[in-house]
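The chain that follows stands alone, in the form predicted on its own, written as structure tokens.
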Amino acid sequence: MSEELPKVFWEIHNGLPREGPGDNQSTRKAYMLLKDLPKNPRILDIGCGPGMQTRQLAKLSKGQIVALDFHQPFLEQLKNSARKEGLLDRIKVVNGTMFNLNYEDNSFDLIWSEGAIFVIGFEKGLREWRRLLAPDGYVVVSEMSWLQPDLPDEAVEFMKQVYPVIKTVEENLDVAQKSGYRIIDSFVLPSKSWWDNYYNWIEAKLPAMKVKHKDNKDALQYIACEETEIEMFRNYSDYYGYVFYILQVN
């Protein structure tokens, strides 16, 4: 994910809670099976987003958590939020990318990530920051998976198309294995959290911008793009969906 992504996508992802799916329920969930974290964390949340779960991070520990994003907006939502919440002084907003993680070896406790480690790859992000993190320090991400065998042809097919890279969740644990680390758990994220927080928002916004660019070939491109992506969820979700990968360094 880049900003050469086209403008209207910005506009429809503009003011969203969430960059992608999830709810601080499963957010709370995979924190508390951290059993043996300092009592106040040093947590690195990359890709941030707007920060919800950057929120619920903060109201779950005491630690001192760094939200790194490359999109501004993402970054200001997330301070206004934080801000009247009474969280601010405890999260730090960093316009950065995960690309080049400028921190000393051991510099977190926790590295968080929801939604956005597919952006660097799963193996290699696991992989590069393993080095921030403390001994015995955790990784948190969520990666989208295959979650049965027998796929259907349609739901493989899109996949070659959105994400090629798609793994089971027992090749994933492997990947983690083998990348230093021990699993703590893992589970699926709840399909009703792709929607409340994030396709429902999305849909909604669609009408209208198919109207302010009908004149525009590229925009409704990907506006259909946007719209193929829900409706396949929507047939296809019992096959397909982001699942937390707890991990803790060997």
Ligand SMILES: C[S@@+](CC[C@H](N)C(=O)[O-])C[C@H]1O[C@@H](n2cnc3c(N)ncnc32)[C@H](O)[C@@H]1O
Contents of the next structure:
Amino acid sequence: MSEELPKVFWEIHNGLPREGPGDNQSTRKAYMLLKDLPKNPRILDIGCGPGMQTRQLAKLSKGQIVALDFHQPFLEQLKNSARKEGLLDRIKVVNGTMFNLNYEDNSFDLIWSEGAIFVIGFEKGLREWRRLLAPDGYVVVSEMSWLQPDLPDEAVEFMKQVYPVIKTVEENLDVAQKSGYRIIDSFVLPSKSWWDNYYNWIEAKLPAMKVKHKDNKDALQYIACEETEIEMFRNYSDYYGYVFYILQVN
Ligand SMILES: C[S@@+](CC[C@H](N)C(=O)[O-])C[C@H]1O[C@@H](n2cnc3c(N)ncnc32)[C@H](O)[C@@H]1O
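Having seen the form predicted on its own, could you now give me the structure of the form predicted together with this ligand?
All chains and molecules follow, beginning with the one already shown.
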């Protein structure tokens, strides 16, 4: 993912409640599994986007949260909604890149990243972020994963195009262990939360986008990719999805 994405991408994506699948109940479910957090945890939310999960973390914890993303309009959206909810004094919004996290070792008790570790890579992210965590600190990430052993050809072909490095849950758990974490738990994000906070919003925008960009081949091609992605999930959500991985420094 880069800031070089086509203009139509931002037209479709700006202003959504989330920038990827997720929901507040799942954020809460994952957070409640963290039994050894200090009373006022220091939290880093990487690739926070418009920050639905950041605000939920602020409500769940009494901690201070650094919310980091490289797309300023998402950060403005987060600031506005956090201000309205009286949460902004505990959320520090940072425009930065996950490829250059300028924090000292042991700076955080919890690193959170919903639907964003794929940008740096599941293994690379887990390995690089570990030094930022206090002893017994936690990482909670959601990552697209295969959910079943026998996969339909069409789903496999689609993933080869969009996310060829996708792994099974067991493979990701193995990667996490080899990267210096113990497994606290993992669970599949309900498919409903792909629709309610993400795909339904995108689908609603597409007809107008097609009209607006009717003479722009590249934009139409991009819109077709969004449609394919949504159609694939409609057909194959039993086979792939986002999985929450709840990990603790070993
Ligand atoms: C799929 S979205 C998830 C956003 C949010 N966590 C959510 O669940 O709604 C991925 C996010 O990562 C951000 N991102 C992409 N590349 C990044 C980078 N190099 N550094 C920081 N953030 C990045 C994007 O701007 C986007 O907000």
